[in-house]
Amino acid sequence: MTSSPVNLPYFDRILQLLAAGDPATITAFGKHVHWGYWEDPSQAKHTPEDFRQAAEQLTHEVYSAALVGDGQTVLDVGCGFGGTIASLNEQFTGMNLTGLNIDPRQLDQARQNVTARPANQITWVEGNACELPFPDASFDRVLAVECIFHFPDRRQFFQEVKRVLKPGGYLALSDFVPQAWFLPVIELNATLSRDPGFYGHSNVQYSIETYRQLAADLGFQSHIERDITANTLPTYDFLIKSGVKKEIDWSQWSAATQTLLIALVSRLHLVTYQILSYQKPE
């Protein structure tokens, strides 16, 4: 197998058992590699195909709220296996996408999940969120899909997409965003932490405030602040109580205790699941 640059242990788990064509894993995470979004959180069945869906449709939520239409250029930063590229080249028609990820193992896997339509054209690149391998003024939309807290800085990643928006275009991206009271606690937390763990290095220290003032910063309006938390929380109980426990590896002690404190934090809502989305004027 391709080596990663990356530290990724919970994608090195899905990697290993997609290769041994593990049917649950195929379902639930051949695609996506993100939480679900359930518009009627009650409703959830918490079986692979429940959550496919729900992973599916969190990608139209997000790719929503950046206004994608027919005949634009879009770049999907940390495009996993593909699947919101899949989604876009399954919906629209004239687009012409990019999907960047830096870990060739994940570009590897999407480019044997999708193949472009024939209206649509469909690049991948192996490249840096924080460095963007392209020109200026390339993409009519940029769009970060539950990923940009493994990002080296997001101050960073915000200058490289203002630069690659043509005037006009929107950036879109979910991210988990602590209430501002309660990021010295994960700030003390990080600080005492050495091992990332099963879900690698992840910086979740990014209140909806810090957003605000990073946007205002940069000369982005703001478009959409989208708290869909509760939306999401069927992910904890798919992962947790479904039987599929082989996805998350409980054998691996950080993977438990990781999922479990995310899970809580979620349900007392101390940190929110965010679709954020932002236009570069005009």
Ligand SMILES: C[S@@+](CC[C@H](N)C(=O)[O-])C[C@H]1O[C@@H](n2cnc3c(N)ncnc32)[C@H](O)[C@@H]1O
Given for the second form:
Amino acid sequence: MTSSPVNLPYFDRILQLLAAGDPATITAFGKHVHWGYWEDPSQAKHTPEDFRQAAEQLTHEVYSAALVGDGQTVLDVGCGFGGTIASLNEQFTGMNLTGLNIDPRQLDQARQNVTARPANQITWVEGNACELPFPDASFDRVLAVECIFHFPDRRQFFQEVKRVLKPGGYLALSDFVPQAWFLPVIELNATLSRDPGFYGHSNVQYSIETYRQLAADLGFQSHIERDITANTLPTYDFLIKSGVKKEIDWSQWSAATQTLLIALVSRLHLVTYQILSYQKPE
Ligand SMILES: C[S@@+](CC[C@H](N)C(=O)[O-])C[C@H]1O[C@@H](n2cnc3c(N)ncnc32)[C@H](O)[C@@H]1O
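Right, the form predicted on its own is done; let's see the coordinates for the form predicted in complex with the ligand.
Everything in the complex follows now, all chains and molecules, and the chain you saw is the first one.
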């Protein structure tokens, strides 16, 4: 198997479990590797199948924020195993879809998982979100589902998106967004913890105010700011239950501690989960 230029132990683990044919991992994380969205969180069943459906719904919520429709050229940055591209391929027609990822192992998996429907085209590209290997004004839509916190720099990413979007095009993303007053605690935690642990390098230090400033600096018009924290909370019960039952193996201590910490700050609404979208002016 090819190696990865990024250190994301959770992906190493998921890839191992997928290769071993682990049924719970295949169901829960074989297509999307992100949190779930439950319209009514009280109805969550905390099973791999329920999580699979909720993860699919989160993808729909994100691409809806970019007004994706038939006949568009769409770039999905940090495309994981190609789940968002697969959903777009299933839902829309006349699409020119590109999935970009820094990890060739995930792209191998995406190529195996997703076949373009006759009216659509799909291209998989290895690359860095902050140095997009595409000409100016080449996409109608750019998506980044739950991955921007891994990128080297949000501002560079936004600059690159502004460059590759056509005038009038949209960017939609989902991200963990802390309350501004809680930022010093997160910054202190980041300074003290040398080892990025199970979830790898993650910068969760961008408040909604910082996003607004970034958009204003780059001339993006903010389209949607949607706090969906409450709709994602069953994710934590699922991950914790799966870890305890060893359905999803938390092989590292940091897998459990980091997951419990994110669960706590999310339940206390200190760190929110947001869908954000922006339009490049005409
Ligand atoms: C939580 S996963 C989300 C995957 C996918 N978007 C999904 O929703 O299933 C984060 C993704 O970001 C990718 N990634 C991390 N750093 C990246 C970078 N600098 N450029 C491109 N992709 C990156 C990882 O390889 C991984 O696929």
